[in-house]
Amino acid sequence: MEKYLLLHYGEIGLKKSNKDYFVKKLQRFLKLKLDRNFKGNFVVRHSLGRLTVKLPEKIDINKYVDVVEKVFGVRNFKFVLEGSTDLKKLAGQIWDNMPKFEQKPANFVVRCKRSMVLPFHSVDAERELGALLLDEGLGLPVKLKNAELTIDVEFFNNHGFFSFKKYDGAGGLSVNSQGKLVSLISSGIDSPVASYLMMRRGARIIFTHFHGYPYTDKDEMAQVKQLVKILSGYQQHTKLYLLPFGQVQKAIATNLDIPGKIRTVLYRRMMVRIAEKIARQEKARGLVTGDSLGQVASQTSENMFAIHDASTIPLFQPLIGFDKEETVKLAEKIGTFEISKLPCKDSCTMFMPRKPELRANVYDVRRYEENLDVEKWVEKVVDEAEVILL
């Protein structure tokens, strides 16, 4: 019997006008990820609010959920069989193809979506093939919510596919479908998250990261590489800009005429206009931080307030509202907590004032920064940039 991947999408679906933009981006991108993993030429085909990926005949499934699992626009997906639309013929051929398990189930339901050219409803083959499976020797009681088994039957294009799991996607949009970002990402646990929920929108990140060395060594650096390689997996042509930001920290730290208070908002300044400019020969449309209101001294809304002023495009900060709990669990979701949770020196830490500033007045910071030669440390810090391809 032929092998399918099934795949549905969530909010593609409501894109109306717009929606064939959208599922023809996932359709490419899912089949990047398939050729590019199992080394095949996929088919991705659309067919009636569903794609279908023909398989080979011996597949590792785990492999391919991970894989698929990290394609955002997919609501859940399934590896199907190609079955009869007679439903006599297709209860043997479910029985035939019965997984082994481990643990025998309590109870089973058969849950179906028909084709509306079909002579039967949804609920009418969901009773057929319950009774034709449990004439087979199924001998399972029937339970309709929360049976340990579903067997899941979709009609469509003259066959009946069918499975016995479904699995969650990633959801969101179709990747790079809302255009460039870049992303402000340290080591720490929040940056890689904003980072992750927005190109969970659809939005390609370029990463920035600014680093400390040779004030501070190189853990930090590597730590980052890795957690970018981590969320690298969620699109494509993934850029890492390595941006030596020790430097400036020293200059604005040792000018005198700066109150040490202050420092941790004019390092902030100095980063956004810095990613800014990246962001403006990448042709991005916005920067992207994990800033979490009033979460440390930088993210009071004072202080956000005088560090946007340094921007003239969007910030986004997807975390804004999220305790430290939920982004937590959300790193521990996508695998980067473990990585972020190391312990090291970051640049956020280097020259830090010991009681900073919580309430910044944005007339005092722009008259501070008049010490300060901002164009050309800028300049200079881009000029030096190292830039990883991932």
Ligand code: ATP
Given for the second form:
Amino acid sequence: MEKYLLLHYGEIGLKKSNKDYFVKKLQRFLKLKLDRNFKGNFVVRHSLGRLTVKLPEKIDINKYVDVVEKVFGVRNFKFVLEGSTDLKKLAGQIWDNMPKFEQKPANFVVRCKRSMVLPFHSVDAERELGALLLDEGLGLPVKLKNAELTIDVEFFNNHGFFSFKKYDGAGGLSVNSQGKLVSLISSGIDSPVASYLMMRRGARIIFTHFHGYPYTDKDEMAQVKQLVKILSGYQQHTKLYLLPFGQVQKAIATNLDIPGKIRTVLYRRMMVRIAEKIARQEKARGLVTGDSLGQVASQTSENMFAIHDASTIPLFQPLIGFDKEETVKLAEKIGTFEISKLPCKDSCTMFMPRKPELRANVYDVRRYEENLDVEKWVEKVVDEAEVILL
Ligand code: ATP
Ligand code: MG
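Taking the form predicted on its own as the starting point, write out the structure of the form predicted in complex with the ligand.
Then the entire complex follows, led off by the chain already shown.
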């Protein structure tokens, strides 16, 4: 009996004339991930609002789940067997392929969907298959809502494709369907999640990290590389710029004409400018940061105003309305939390003022900045970038 991976897409299905664009991107990326991870030449077909992929006979399902779970655009997926459209035959096939449960489920339900002409309705098929399975010897009561075992059947392409488990997909839009964005990523909890959320909406993320080396050790950079490695599983080509920022912080911190408390805002303005320069080089259309309104000193609305003032391209901040708890939950789900929570000296803490300004005035900030050769520093840091491909 043939085995398939069957996927349903989510929001892409709502697209009208440009649905094909999104479906093609999804097909291409899924094929790439499968080919690369399982050394094959997989064919991803699109038919009647679903994607199907014929699978080899023997597969390690968990490995496939790990890969498919990271493909954006997918609402859910399952591993199905190609059964008959004859309900009697189909019930026999389902029964013969029933998984060996470690713990027997307490109840079951049959769910059918059809996208082909058949002499019965889906609800009739559900009832009949349920009864036939009970005849076969499935000694379980039927439970219509929240059953422990759902036997799922989809009738299309002249077959009844059945499965016993459905997996949640990653949601969002197809990878690389929205062009490039440059993300500012630290070793903290928030920015990896922010990058993930923008990738989920179809952006291809180019990562930039500002480090304090040689004023700090290389731990932070190593941590960021690990984070970017995890996130790189969600897209095709991943680039990380490591930018030597300690020299800029030192220049600001040692400038006697710049008050200590305003430094944080100036650091961030410089980061934004440097990231913007990289965005222009990379033909990216905006920046991404992990800010959440009011979370720390640099994220008051006044300070954000003063920071955004340094950028002439859009700044996307998907966590702006998130509580920390919500961000942590997502970080745990993605797998970045375990790395982000490790303590390490980040480049910003080193030249940090004891009491940062909470309500920077943008005109003052611009005035203080005149004491710096902004252009020179932007050029220098970009010139000295180390670029890593993952
Ligand atoms: P995070 O957990 O992402 O570090 P945070 O709550 O610590 O965020 P800040 O340190 O104020 O907040 O940083 C705000 C945002 O600025 C970060 O989410 C990130 O996008 C960017 N950022 C901060 N430090 C760096 C850095 N060293 N390199 C690149 N981006 C940075
Ligand atoms: Mg931080």
